[in-house]
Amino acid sequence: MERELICCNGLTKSYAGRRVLDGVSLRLGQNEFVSVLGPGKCGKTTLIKLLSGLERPDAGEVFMDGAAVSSPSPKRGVVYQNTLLFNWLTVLGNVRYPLRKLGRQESLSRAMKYIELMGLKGFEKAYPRQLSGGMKQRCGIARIYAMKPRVIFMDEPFSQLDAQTRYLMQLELEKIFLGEGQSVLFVSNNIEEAVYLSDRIVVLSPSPSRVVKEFRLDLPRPRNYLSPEFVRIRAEIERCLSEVCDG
C-alpha cells in the first residue's frame, strides 16, 4: 500500500439503541482505490458518513494525514447514489459552484476540465432536468474531482442505473482515477464492479459490522471481466460473502 492517508480504528456506531458498527479498523493509502463489500444495512453508508467526518463516531478515531477527522473538509469529498445537482443551474453552474472562491477564468477551465473527462462535453449548458440518470451521476462526479479533494467517498454511486451505463460509468471512474491519483473509497453492492475497479476490497459482516476479511488485487489495468483470473477472484469473493451473510 502507499503511504497512509485516511486511517480509522475501532469505529463504533449505534443509532436508537441499535449498534451498527462494531470496532471497524481500515486504512486507505495514497492513490488507492478501495472498496467495501457486504450484506445491506450493514453500516456500509455509515462507514462513509464517519470517515468523511459528517458524524462522529461513538467509539474509535478516524485521521487524515495522521490528524484527527472531526468535522467535514474540503480535502474530502463525496459522492452519493443520488446526485445532488442544482436544478436551476447548468452541467457548468454545478460543477463550478463549489468553485466560486477562484477567480472566474480559473473556474471556468477548471470546470471544463473536468466535464469533458466525465464524458460531458456539449452538455454544458444542459439542465439537470435534460439529463439522464448516467449524465447527472457524471456531473456530480466530475463537480467532486473539480474540487481537488485528497480522497473522495463513493457511496453506491452506480446502484440506481442500468446495466450498460453501468458498465460505462466504470470505465469513466476507471480512467478519471488513473488519471488524476486522488484516493477512493468506493461503497458497491456489486461484486464485479468492485474487483474491476479496486486496489483493494474490504468486506464486512451483517450488522452490527466489521472487518471480516481482504482482498487484495495485483490484476493489471484495464481488466478482463474474462480472464480466468478475474473470475477466480470474484468467485472467491462471492464465497466469502455468502458465507459471511450465513454464518
Given for the second form:
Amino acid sequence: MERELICCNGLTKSYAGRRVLDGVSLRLGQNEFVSVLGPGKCGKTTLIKLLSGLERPDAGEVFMDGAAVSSPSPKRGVVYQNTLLFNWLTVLGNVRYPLRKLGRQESLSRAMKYIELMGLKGFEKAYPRQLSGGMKQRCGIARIYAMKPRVIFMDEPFSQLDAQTRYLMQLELEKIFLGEGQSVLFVSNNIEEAVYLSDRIVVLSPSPSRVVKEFRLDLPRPRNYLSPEFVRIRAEIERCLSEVCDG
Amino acid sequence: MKLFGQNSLSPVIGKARYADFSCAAVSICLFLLFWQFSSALFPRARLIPPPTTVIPAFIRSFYEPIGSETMPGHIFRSLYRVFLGFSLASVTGVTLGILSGRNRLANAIINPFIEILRPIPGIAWIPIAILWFGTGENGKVFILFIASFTIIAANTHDGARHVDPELVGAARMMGASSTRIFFTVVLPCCVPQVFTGLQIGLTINFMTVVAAEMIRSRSGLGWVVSTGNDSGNMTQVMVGLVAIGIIGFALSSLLRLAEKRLLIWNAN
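So the form predicted alone is up there; where is the form predicted in complex with the partner chain?
Whole complex next, starting from this chain.
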C-alpha cells in the first residue's frame, strides 16, 4: 500500500436496536482500489454512509489523511446504487452541480470532458428520465469524477444493470481508474467484478458485520477473466464467502 | 475510448393528438345536433333555448352589452377577481406548505388550521366577507383566497415533506450549502405537488367566483347567469353557462401547459 488515505477503526452502527456493523476496521491507500464483498444485507451501504460522513457511527472513528471525518465533503465522492441524480437537471446540469465554485468556462469544459469520457456525448441536454439505467449510472459516475474527489465510494453501482452493460461498465471503470489514479472503495456483491477491478478485497460477515478476511490481488492489468490465477482467486473468495454465510 | 454507441433521443410524434382533436370536434357537433332536435321534441328540453338561439346570442354578447358590460368585460371582471384571490392564495399556501412540510414545530402550529379551514367551502364565508369588507371587490378576493389557500398549502406540504433525504445527502456530499440545497433540491422536489395544488385551487377559485358573483355583484360571469334567471331570460342564462364552461376549460389548459413547460423533466 502507498500512503494511507482513509482509515477507520471499530465502526459500529445500529438501526432501531438492530446492530448492522460490529467493529469494522479498514484502510484504503492512495491510488488503491479496494472492494468490499459481503452477503446480502451485511451493512455495506451503511459502511459507505459512515465512511463518507453522511452518518455518524455509534462507536469507532473514520479518518481521512489523519483528520477525523464528521460530515460529508466533496473530497469524498459517492456513487450510489440508485444513482440519485437530480431529475430536474439535465445530464450537463447534474455533472456541473458540484462544480459551482469553478469558473463558468472551466466547469463547463470539465463537465464536458467527463460526459464524453463516459460515452454520454450528445445527451448533455437530456433529462435523467430519458436515459437508460446504464446511462444514468454513467452520468452518476461522471458527476463524481468531475468533482475530482480524493476518494470515491461506490455502492454497488452496477447492480441494477444487465450483464452486458455491466461488463462494459467494468472495463470503462478500470480505464478511468488507471487513467485518473483515484482511490476507490467499491462495494459489491459480485465476486468476478471485484476480482477484475481490485487491488485488495475485504470480505465482511453477515450482519452484524465485521471484517473476516482480506485478499491481496497482484494480477497484472487488464485482467483476464479466464486466466488460471483469476479463476483460482475467484474460487478462493467464493469459498470464503460461503463459509462466512454458513458459519 | 468509445464503448457506448450514440443514438438520438426518440422523437415525439403528434399524429395521435390530431386524431383525438377531430374526435372531440365530432362529438361536440353531435351533441349540439342532439340538443337542437330534443328542444324541438321533448317538453322539458323545450324550456331551454336551442343552440341556434344560444350560439348567436353568445356571439352577440361580445358587442352588445349585458347590463353595464359586454361579454369580454364580464370575463375580465371575473378573471381579475380570480387572479387577485388566487395569487394571494398561492403565495400564502406555498409558503405555509413548505414551512409546515419542512419544520415539525411549524407543522404542529399550522396544520390544524389548514385541516379545519379546508372543508369549509368559500361561499360559506360570504356572510363574514360582507361583514368585514362590505359588498365590494375586497370581499370577493377574501372569499377566493380562503377557498383555495388551504388546498394549495396541503399539497405543497405533502411535496415538501416527502423530499428524499438521500437526495439531500447527495447534495451535501457534493458540497452544497443548506441555502443552495433548499433552492436546488427541496424546492424542485415540491414543484409537482405544488402544481397539483395550484390546479385544484384554480378550479375551486373559478367555481367560487361564479357563485360569489351570483349572490352579490354588478358584473362578472356569475352575475350574467343570475340576472338572466331573475328576468326569466333563459338565453342569457345559457350564454353565461357557455362562457363559464369555455373560460374554465381555457384556464385549466393554460395551467397544464405551464406545468408541461416547467416540469419537462418529470415523467408524463
